[in-house]
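What follows is a single chain, given as structure tokens, in the form predicted alone.
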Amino acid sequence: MREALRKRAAALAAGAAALALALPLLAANHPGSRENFAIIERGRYLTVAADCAACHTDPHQSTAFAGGRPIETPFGVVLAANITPDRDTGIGGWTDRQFDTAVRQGKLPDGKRLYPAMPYPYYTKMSREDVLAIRAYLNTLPPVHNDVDSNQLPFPFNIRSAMWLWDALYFSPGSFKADPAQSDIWNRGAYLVEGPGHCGACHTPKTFLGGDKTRLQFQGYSIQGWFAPNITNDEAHGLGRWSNADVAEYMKKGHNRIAGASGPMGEEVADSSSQMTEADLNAIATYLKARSGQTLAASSVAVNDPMMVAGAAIYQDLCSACHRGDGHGVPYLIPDLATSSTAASREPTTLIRVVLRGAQTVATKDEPTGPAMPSFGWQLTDAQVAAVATYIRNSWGHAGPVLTEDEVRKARGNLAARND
């Protein structure tokens, strides 16, 4: 992952430097080019908030935004398409209204339906100043000839029209709207989470057909081998118990006194919020940690269950020497497990693939130590990864069922079946 991380920096870096030597010719050749600057500035900004770098750049490769990246979806893989200026193969020949109406309404200028896939549902949100703003961004950087077929789905799926009925009844088309009861960091906050940086897409649960269940919004969702966790202020599952501060902090450095971001969350705080402004980010936390969650009871299972006792010793051998025995951890290095919402999550998909396959957690600028934590697959049978992913969904304050020997199995399974 770290490999990958330095690729996409470096197609990121010549980007800017792309950029660097566009803004001299527009200041000399246009009038109006201080103007020009500034939207551009604004649209790179923007660029860097809505993430389009995770999608449109393919870590493998070294040129950014010239698509080709698989994008996992629980229908198939969609590929992440051109968005240089290239003419022929990238965005090059559209009109800034094409591009509005691709971005904000999930339609291509030839009338086809882009798959969710690409956040439009979320990007609707955003003002077509906003939207035109990074097109003119995206015109400054060098057009690359990649021509590449998004369309990647099995049948039924591969049929784009049938995206009229899922649009029908999931894609809500309109701007953002300000709430007028609410303060401007929170509307700022609200903004940048529901529109550019369509949080909901990872951490909103879906339905069969992958809508976003509303009235769940931002309480997590498995997505990708991962769990996205909740993002509201849930005491027990979400960020409850995280300041205003340690969620500035994570976006901003990747790590915080509790948590440390790996995998899809990784990238994201490399590749966007790491980023952003100081103002944004305290705006993201504000309005995230306003938003109630919906706790759900749990029982915890008793200290003296079988899997409990074994997933103590478990626990005790293998993890108490990093993670404490009280689960606190090292701030700013080794996750507290006592605090942690992904301990705690509705769902374990995170907790069993880090336990089977380790994790690295993101370097940034302000956090350049990216801590790794070890695979123990390869030492730990299915039955003693339940029993200790057991012990530490229900130890310090924490509540979740058992898990079973046969649910790690399928974890496994499906693990050893991704090249992630």
Given for the second form:
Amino acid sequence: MREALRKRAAALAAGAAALALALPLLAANHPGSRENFAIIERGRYLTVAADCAACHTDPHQSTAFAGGRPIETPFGVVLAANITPDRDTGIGGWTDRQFDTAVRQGKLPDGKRLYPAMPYPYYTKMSREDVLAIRAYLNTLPPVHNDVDSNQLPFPFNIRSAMWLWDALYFSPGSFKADPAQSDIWNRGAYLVEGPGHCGACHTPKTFLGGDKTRLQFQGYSIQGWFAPNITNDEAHGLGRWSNADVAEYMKKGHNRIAGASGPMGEEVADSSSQMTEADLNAIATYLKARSGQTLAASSVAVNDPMMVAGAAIYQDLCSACHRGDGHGVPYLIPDLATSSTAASREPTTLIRVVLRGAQTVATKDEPTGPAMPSFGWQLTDAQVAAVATYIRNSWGHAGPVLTEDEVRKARGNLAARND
Ligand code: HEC
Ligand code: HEC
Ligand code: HEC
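Switch from the form predicted alone to the form predicted in complex with heme C (HEC) and give that structure.
So here's everything in the complex, that chain up top.
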């Protein structure tokens, strides 16, 4: 995965270099070129904020935006399309209106529907000007001939027209409306989070068909073998114990005094949020911290429960050297398990995964070391992992249900079936 990230970064850098070459030409050849330049630059920034490259660049190829990366959906795998300006296999022949309709309405020029693996249910909140600025930027990239057959789904999901039903159930088109009762910074944050940032794609719980449970917006969801935690201001499970500056710093550097970003969030930080402006990251923090969560009633396991006793002993032996006896870890290096929402969460996917497999946090320009957690899967049995996880869930102020041996066994099986 690191290798894949490095390749993608190189591909994006090549894209940026091509842009740097193209811009003076554009500027020289077009009347009103100063405005063109500003639009293209705005489009570049929004393409980063919307993380179009994450899906549209195949990490095994070095051609940015030429598509082919498999995207998991509840129906099966869909390959992201080629969105370079190639006329035959990309979007070179599309009108602006066709591009806007694809990005904000999920419809192709021939009227067929896109699968929601493309986050149009979120991008619909973007303004038309912003989407056309993205197009203007994409137009400056080198066209790449790459014929992608996106639809790899099994019957009956391979029938695109079936997606009208999905749209009818879960898609509410319409661009973002600012709330005049809120500050400008809150509104900017809301726009970025709900629109281009499509944070809900990973952080909002879904129905079995992959539609957002809007009532539970941003309250946490499992994707790609990770858990994307609650990012509302919920005290127990969300960002309640983070300051606005903690949120902005995590998005910028991939680390803060409490946590480090790994897995899909590591990618999101590397490709997108670490390249956003401080002002926008503060806006995102302001908006998230203003969202109240829905704190669920706590159920805790007694300290003298045999599982807690066993868990405490394992923690003392194997974990406390790094995470410390009080769970607080080491700021910027070792996550604070006492504040971690991964530890507090009722959804144990990341907790189990990290203990079994280990993990590496993202390295960014500002924080070039991405500290790693060793794997314990080879050393601990399912019952031992369950015990230490139950201990973490019920220490330092956390209160969570027992994690069972059975849950660990299932998670181990699921992880073994994945190659990331
Ligand atoms: C989470 C992954 C993901 C992200 C992020 C994403 N896309 Fe997509 N996109 C896809 C997938 C998958 C498809 C193919 C869907 C299908 O075939 O139904 C697609 C299809 C498209 C298409 C239709 C192209 C065609 O020829 O079928 C366009 C245009 C597009 N994306 C533009 C964008 C832009 C612009 C952005 C950023 C603002 C973006 N996408 C971000 C996954 C993504
Ligand atoms: C591709 C999926 C994905 C997207 C898109 C995504 N996230 Fe995440 N996010 C995750 C995962 C997975 C984690 C857990 C990472 C870990 O455990 O290291 C996470 C963690 C976080 C955390 C740390 C929470 C904690 O308590 O440790 C914050 C804050 C966050 N995301 C904010 C955002 C914001 C804001 C956006 C939109 C701009 C966003 N995320 C978009 C998957 C995603
Ligand atoms: C060598 C130091 C080290 C040891 C020993 C260690 N960890 Fe970690 N741990 C880390 C680092 C570094 C991370 C950040 C990695 C990441 O999230 O990608 C981490 C992350 C975690 C996380 C995820 C926290 C979050 O908020 O995302 C959990 C849970 C965790 N460790 C539990 C344990 C348990 C349980 C043990 C003992 C069985 C243990 N660790 C032993 C260094 C260590």
